[in-house]
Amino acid sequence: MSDRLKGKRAVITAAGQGIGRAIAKAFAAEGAEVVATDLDEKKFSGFKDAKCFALDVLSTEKVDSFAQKVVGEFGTPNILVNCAGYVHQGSVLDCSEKDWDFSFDLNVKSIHRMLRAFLPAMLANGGGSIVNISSAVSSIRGVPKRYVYGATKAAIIGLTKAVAADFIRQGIRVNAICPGTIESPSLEGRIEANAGQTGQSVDQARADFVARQPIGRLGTAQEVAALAVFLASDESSYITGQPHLVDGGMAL
């Protein structure tokens, strides 16, 4: 590794597994001081690459308190990565108001909470890089049974562009990563759920997910993390306000 993030401090949400965990590990490997959070602190068992904390990003009070703790004890982050998310399966006819509200609360408003909590300190510190995890399934592409999920991920792209425009002259860069279908514990759960709902075998349900990737395979969390390292680093200092696909051709 080349210490591409040496001297930088990063805060990452939903870092207990999947994409968030891969990003935390990649950042630490590149020299960053990593503060990792997840709703379930047990997911950090044996995880030695970061300072790990439980955090419920659905609570404004808890996010604000956490931000004060981080800035007070460790210092202002140079990097903020918002990974928390939930995939609702279904069309508009399957989406209750409760489903809609929860999806937007976790996928979008959690980012709003983290920005409100950390951005003032980052601005006072001279800026930094913010990376939001969106999806290829968003304003970029629609797929079946991803009604409210696609809406939330499109909102993240809009939010990313808005914050980038507001603070571009104050040292803040904001970008979105838009993954395709990525191997993760979350995906395994969706594959099993699809198999149960359709009467398919788990192998066939998995093959359906692979089939929608033109490259012919699922992506890895490490491939998403590699893009996150670039966007967090000074190598991307002229890049802001953009959705970046790592999707195996899904949006072609």
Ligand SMILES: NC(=O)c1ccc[n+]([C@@H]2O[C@H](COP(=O)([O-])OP(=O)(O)OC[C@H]3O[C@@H](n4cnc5c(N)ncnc54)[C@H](O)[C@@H]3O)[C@@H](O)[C@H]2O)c1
Given for the second form:
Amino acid sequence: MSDRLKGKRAVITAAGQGIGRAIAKAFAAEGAEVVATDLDEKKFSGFKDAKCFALDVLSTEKVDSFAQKVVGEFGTPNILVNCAGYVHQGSVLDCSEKDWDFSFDLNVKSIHRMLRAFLPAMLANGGGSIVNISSAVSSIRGVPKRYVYGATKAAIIGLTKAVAADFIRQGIRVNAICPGTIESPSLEGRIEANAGQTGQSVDQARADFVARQPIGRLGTAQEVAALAVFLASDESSYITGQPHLVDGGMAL
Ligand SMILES: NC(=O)c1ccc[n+]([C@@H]2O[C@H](COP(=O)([O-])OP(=O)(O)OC[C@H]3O[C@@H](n4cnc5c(N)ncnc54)[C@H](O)[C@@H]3O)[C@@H](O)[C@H]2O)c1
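To complete the pair, please output the form predicted together with this ligand; the form predicted on its own was given just before.
Now the complete complex, all chains and molecules, led by this one.
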């Protein structure tokens, strides 16, 4: 611990597992006061690094009332991390209108909700750092069977740039993190699903995910969290509106 986030308050969505949880832990280790949220509050059982709350980012009403509660009870956040996301597997031919709408609602509109709810207080407080979790699979790279997922993650990069441009003179920085393939509970599910769909063994399906990274391995959530700490901290005070890859060379 080196107190790189000392004196800062952070709100994180989807922090119950995977990348969001690693970010919550890393922020707390760097001295931030962390407000961690997830759809499933049970995932926080035994998690001592943060104040933990249930929050469904699909609900504008819940996001708005949560923001009021946080600002009222704890104070305005200096850092906002929008991590909630879902991977739809398939091409355009597999993507129904319902699949499209759900993916954009959870991956993109949730960020719109969080920004609308927290940005006014952050502006009134003199600014802050916002980190949106996009993906290397976005406007940066196309990979098979990631049609609507890639579209949502590209939209996050556009949204990130738009908000950065609008508020750059008011102390707000907004950046996107674009991970490659990262070990997480949901990735395990995707590996098993791919094995089931293709008739491959789970080991072969895993090897296919690993092969997407020229570095020769999957990334860890801690490696993504290290970048989030940098972007959330004042060390990145001259950096805004950019996608930042942490991808084991996936985008080479
Ligand atoms: N794991 C990867 O390989 C990878 C790669 C690139 C980008 N990402 C992105 O990183 C983010 C986190 O992914 P992960 O794989 O670490 O986590 P994950 O998919 O394992 O966990 C997602 C979390 O989101 C929560 N969640 C689901 N619906 C929600 C809702 N409506 N409101 C609030 N929370 C909700 C779940 O309860 C869960 O705790 C996602 O945006 C994902 O697209 C992941």
